[in-house]
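What follows is one chain in structure tokens, specifically the form predicted alone.
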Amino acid sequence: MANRFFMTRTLPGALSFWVLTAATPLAEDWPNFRGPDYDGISDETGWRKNWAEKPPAVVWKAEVGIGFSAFVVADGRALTLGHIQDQEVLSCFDETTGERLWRHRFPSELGAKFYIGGPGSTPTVDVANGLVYQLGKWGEVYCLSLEDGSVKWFRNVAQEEKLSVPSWGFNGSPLLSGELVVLNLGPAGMALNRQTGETVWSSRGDAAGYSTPVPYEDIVIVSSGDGWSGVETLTGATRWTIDWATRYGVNAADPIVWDGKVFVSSGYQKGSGLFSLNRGELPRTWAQRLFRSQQNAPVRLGAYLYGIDGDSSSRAKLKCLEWETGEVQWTEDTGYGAVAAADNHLIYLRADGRLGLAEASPKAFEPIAETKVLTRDCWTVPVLANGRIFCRNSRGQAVAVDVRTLP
């Protein structure tokens, strides 16, 4: 993993060579869901802050299609998810200019139970292969070029595999990992060979969660409709389980592991726990009400987490926790939304379409300044990337907002 704080790209030239500074403002891909350390914050150091004084510019908008689908930015190109016209389509984008480089379509139900619908997956960008992997609404995986989105393989693995879908669909992102692309597919997971879409191994019974596979050591963490398993990466075999039975089977915000514990929290009034990595029932630290993120995890900016507490039907709000007790700190009325964080500040998009930044303090919110950059319903996670901010709302309209540093 970078260090935080001091790696710096490669110099030009004869001269090419990691080195350590401090003053070094440092870029930064965002190449799959939650980022390159999948923990929902950006390494990126030298954007501008200065909100206050200078409001962040929107620089390009487009029309990416109904849904949830956050984007990832890798070599130029910004890529993400939507529902138009009965077709999942997968739009990439010159991350620059905001001109479409290619769309791949392929039919699809809008799936709009209770909510408007469309993918809430996100894609994965192999930048080393030039390839990108897409996790359909109703099971089916591509992998594409990243070039012109071309087919590289293609398989419906619901349907061969007869997995039952999660009533909402399944909505978490692929994770690479060696040689294996895994997903939140089966009550455990599920790996297939990257290179050529064979199934390595998968999990069968109850429908899966919603969130996305975090890698830690030599495991994965899924979830399911009732809870929380860390299984081998290699292998799919259960190592230890965290009974966590949420109404409708909603756990979607990803888990958080840090200092030997994983931190998990969901919706419609289940609430937060922290417990102890070990084998089989892990010991819990602590569990309480005062925190449920329905869709979004938190950020982790020390020993502090930084999330929206609530639903998108309620009157969801900011919080700050403490790591260890479970603590809240300080609550801020934001609504609902979604929480990033780079360089010790938080940037959050709030569900009215407000961008706003704040300083990341355990002893009160500490608002920078917010920018009006989108429409209602904004429930996906602002990504940073590249002195950018993407940010996009459910009804399909994305836009390109610019904190760059300029001399």
Contents of the next structure:
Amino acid sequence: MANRFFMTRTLPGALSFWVLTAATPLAEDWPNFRGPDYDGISDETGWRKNWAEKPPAVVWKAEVGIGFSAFVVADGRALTLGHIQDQEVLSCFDETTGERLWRHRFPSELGAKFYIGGPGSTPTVDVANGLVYQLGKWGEVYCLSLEDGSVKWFRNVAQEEKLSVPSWGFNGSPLLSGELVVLNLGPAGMALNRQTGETVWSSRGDAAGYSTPVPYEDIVIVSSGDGWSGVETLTGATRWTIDWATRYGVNAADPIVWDGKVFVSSGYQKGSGLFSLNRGELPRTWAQRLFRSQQNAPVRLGAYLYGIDGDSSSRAKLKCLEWETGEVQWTEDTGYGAVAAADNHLIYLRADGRLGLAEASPKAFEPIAETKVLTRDCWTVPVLANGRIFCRNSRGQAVAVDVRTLP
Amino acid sequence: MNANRREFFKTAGLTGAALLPFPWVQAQAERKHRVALIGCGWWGANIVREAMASNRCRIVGLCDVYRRPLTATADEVETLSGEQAELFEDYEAMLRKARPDIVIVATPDHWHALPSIAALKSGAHLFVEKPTSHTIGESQAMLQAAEAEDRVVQVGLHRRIGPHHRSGMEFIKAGRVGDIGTVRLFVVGRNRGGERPAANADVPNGMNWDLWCGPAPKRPFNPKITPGGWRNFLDYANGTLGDWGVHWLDQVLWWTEEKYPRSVYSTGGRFVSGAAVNTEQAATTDAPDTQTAVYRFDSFTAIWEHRNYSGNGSEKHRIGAYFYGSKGVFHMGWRDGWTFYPSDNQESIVHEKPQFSDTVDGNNLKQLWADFLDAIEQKRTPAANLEVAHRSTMLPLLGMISWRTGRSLTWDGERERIVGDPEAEKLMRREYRKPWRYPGV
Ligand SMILES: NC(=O)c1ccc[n+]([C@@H]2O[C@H](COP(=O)([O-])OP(=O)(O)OC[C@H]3O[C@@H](n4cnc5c(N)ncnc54)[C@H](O)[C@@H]3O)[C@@H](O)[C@H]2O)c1
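One more: the block was the form predicted alone; return the form predicted in complex with its partner chain.
Everything in the complex follows now, all chains and molecules, and the chain you saw is the first one.
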């Protein structure tokens, strides 16, 4: 929280925005994966929830290319990645009209290994400085102008630093922190100078996991295929580790820190665990195999977690878990998908393209309504920002869904 | 649950035996089969899960040449069964130390024969994955070992026991399809054309790549090869015909009274993927993306056909076996169950849905495993025993030899020899990389 205030809200641009919107329902930009608080929860209020009476409408559509990159929304723009004809493409749209403002592309491999392929990371916007950071599927790092997509600096970090490439490429999104852009490259992360791209610290050996670096206090949490590390943001020095070996080296769902503990979860039958923050190898509070996040982390609301259990290929389910015990509170047969939250509601996108809204309650699944916005396969988390929900499928069809309350 | 129970025993200061009201319950518990797994990948983990779920087995050893799947499997075994299996990189050491009475072999095909034979010779019963081997001579040696040691062998051809396969077979054998003259087996994939080479890479930490390659050629490590991708590298497997073909060709041998074809011809290539690449820097797969194999039996013709691209196209089904009879077309499928299309359009289509014990991966390993244990306990032949699976494995392997030589092969199924073609016959075996030795005589 403090982090976020420091990073965006005290900046001049953001301040005026803050003042302007203070009296009205709160609208909110979403400049990075999992949002300003890195938790998948939007602070936005006053958006329309009476979907049962009036289903929300798609206001614009776009083709963004194959992949699993989520949307980010900042400064009137919506951005995401995709793979189009041998290129990785960052598309920047006008947030309200869907007009394409610019594209940044470079040659890339689709990487369709047992799945459709394409990039899985999400770009990160630095609104104050008008920049976008992009981690390409095979370890290319770009700093671009938010205005027109021109390249400020570029490094093929994976090649230059001879990093092991995970089987499905690099899928974590860049984290901006102070002078640094922190990336999930190497077994315990890497940091570059955000102005020049020079390496500040790095880790070597095994391949990275697929999660996005998650900050708390003076630490970021990064993954490898075999576990998690809490490393000091400024130096990369390891403060703690969690042994979390997974069958295919897939630690993809971002960890969640709360109340002196860290929650991690992985798919392929692995399960979840809660660990107490400490130094060294973290002590485990509980571990279970009934909640397995293959790609998308759950959201934590109060003392409960809400998210999808199971792999994309399985009969995945929406579940509610108690933080303290890991016990499943309820299960809903939704199939695979991803869950976001705002205003104590769950906004979920099922793999088959149904966008759903439910009240968040640990007692039972409390659905409000669902509306079909896309076709298969939707594995990417929907993003609520400024009264619109941005969704995409793996083939690259994207939609903006209007949930503004019109005066 | 298990942890709790152990905890309870500890605090109560009693042993498990003392707590059980009936001594025979304890005796039964003690009689659990001691199971060890070689190859803790995707399928090995599936099998071991069924072994645990059966409640008739204890997992005593796990072996893999890569630490990551080994520890992931060990972790799963411990949380699901409370057992701490011993972990090994070398299966020989495991057979000596863990003393299993059942061994599961779920390694890539080039590593089926040696561990299977070693397991049989150690006195264990064997559950080995399909196809039984990578070359014909290996499977013959496995069969000899199983007979010499008089052990029960189940092969992972779960389609021999799947409910819709059984009911479908009954339907055909009851004559509902009429006289059958042609069987066509096929798999159609959805690859997107031209395959790009992937860069060779450092061997991942914790992987013994030399041992992974074992008796097969040692290629530079490439992430395309493992896990799973070895299916399309001919040094380690036999492409789609070896991987999928054996399942469907096995359905043909299950149906017919004939034991083997008289001749085999196969043609195909990498027409869409492009030429195979294998340099110091990079590699593609090298198995054909297009292949047809024709098997001439006395009373019918069987045709295999795969295409790893084009998707559903014009066909009603994407995978399975068509039995063409005088009364219509019977399709034996996978996730689409079976369907009979009568030749008379006035008659209605007959359909049966599939049933899987594992709906995620669409298999009936649970029944196959139970049948295996029953066969051991009742000293009988299991559903997918080595003899039938060996014969079914011959079909794809012969298809591959014909494809390599570009000639039709005459097969003496009684003596298991290719007639009048020494060059082709040589391909029934392969050179092993030292120090490994090709099994059998
Ligand atoms: N019956 C079915 O429907 C079915 C389905 C899938 C796979 N299979 C069969 O299962 C087998 C394994 O396939 P998979 O998909 O699990 O492959 P995989 O690549 O996921 O797993 C194979 C494992 O074997 C290990 N290994 C290699 N050499 C070894 C050795 N010498 N000792 C111990 N471990 C070794 C590898 O490290 C890997 O972990 C194959 O024979 C395949 O045909 C059968």
